[in-house]
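A single chain, nothing else alongside it, follows as structure tokens in the form predicted alone.
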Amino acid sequence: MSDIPADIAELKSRAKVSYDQMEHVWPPGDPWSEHTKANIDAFVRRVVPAGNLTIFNAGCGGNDYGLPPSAITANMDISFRQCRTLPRALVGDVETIPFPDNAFDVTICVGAVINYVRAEVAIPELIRVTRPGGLTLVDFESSFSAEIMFSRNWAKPTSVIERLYIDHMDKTHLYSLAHVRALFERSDSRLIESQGYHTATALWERVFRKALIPRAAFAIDPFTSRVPGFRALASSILVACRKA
């Protein structure tokens, strides 16, 4: 019998079914998707050093995120459809990574993958397969997002929400930055950089709800995501942590 709680098994099952049906995790031409991918790509390119690295791209979603071409990268996803086009691809679960300890120079898990699993299980697994001194990059949806401000799920260490994503109902965990930081610190990793994004877009969705997000909101997002006070309301956060 599986020791995975029923609610977590449901979350993973729903995610797999959704991603098995998608041609693209972030459809080309969709402003929200393009903005998300651009922020992740820029963060990865800035933080991951060049060189002959070994990299684990967990929950790849069919994307290489601008990783150094000289790197040897293993690409894993819960959905075969979302990793089949990448080299060294495998199907797997970030809660039970099929690699030995200290196998990679850099481990990345972006695209809010940890929002579909137990972060307290997945983050130690990501760190386990990262060598000492190596980097782990994670992207997650924040419980401090302006989109849910003052709701019962807002500003909690962890919460669960269900909402429309592209063309289907999506159920995910949300986490606070403090909670994610603490999970890394428990596994002897320290946060060296963090970046929020989707701040202006989250504020727009909080105020106007179902109204289409204008391109102006995406254009000013890099600025609002750096302004004190506003930046704490970002709906997505990227972190880079170094293993002791």
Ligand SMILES: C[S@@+](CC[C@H](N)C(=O)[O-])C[C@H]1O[C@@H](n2cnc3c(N)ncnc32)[C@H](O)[C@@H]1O
Contents of the next structure:
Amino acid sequence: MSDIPADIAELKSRAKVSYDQMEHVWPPGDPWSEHTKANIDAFVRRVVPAGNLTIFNAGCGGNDYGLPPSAITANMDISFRQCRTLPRALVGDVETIPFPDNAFDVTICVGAVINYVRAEVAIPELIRVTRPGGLTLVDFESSFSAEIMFSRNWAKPTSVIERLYIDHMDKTHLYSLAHVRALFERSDSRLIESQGYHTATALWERVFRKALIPRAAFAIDPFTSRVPGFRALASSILVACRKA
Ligand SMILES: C[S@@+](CC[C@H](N)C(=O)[O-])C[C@H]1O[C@@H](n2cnc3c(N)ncnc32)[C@H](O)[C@@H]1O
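To complete the pair, please output the form predicted together with the ligand; the form predicted alone was given just before.
So here's everything in the complex, that chain up top.
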């Protein structure tokens, strides 16, 4: 990490320390985590084609998304602890992936992994290891999130925020969908699908701040995340891109 800017090295080292201390990245029983995991897992299972594919799970966080146990060829995480529960796992950084070009049919990097790094470095890396015609799935926290609406960080191509996440202060980048799409296009990949979620929950957090998010907000989130106008305020966005 010595040849990278000090602020990025700090962001990464904080992520590694935090995730090394976490038993579960999505603690069971925490409604926000369960909602996030359910959206991610469903998207991955729907978008990843069936068949005998080579799949790379970058920033795995101990999650196989409910894919068949043998489906994932390689799991990687910056945190050793988050590699322990999955087979064929290695410690590594999505900014410098230790695999050759065009190695995988599908590269999955979901659960806001790219928010902990420089998207302009990580996205070309994720595409580099994906074969031509293959898919890259990414999930990121959006700078258009209702949670920070009208704040100085809102609606920027990239911004940095620090806030409470589960039990610690988390520092991450936020990105706009347009910025992420442009980074994919710069690496000859085309966005073929995108899906926002955490819209109703983000609005609740904007208005009521520390008040517990009610079950109803999670229940209506799949609907508000499809309504034009609301849709743009999702705090998380899943995308699938095809490499030319
Ligand atoms: C919120 S978890 C998501 C885990 C999993 N992908 C999922 O969606 O359920 C974020 C994961 O990203 C990992 N991570 C953070 N920075 C990383 C980096 N530079 N390279 C690889 N993994 C990283 C963390 O250790 C953590 O396991």
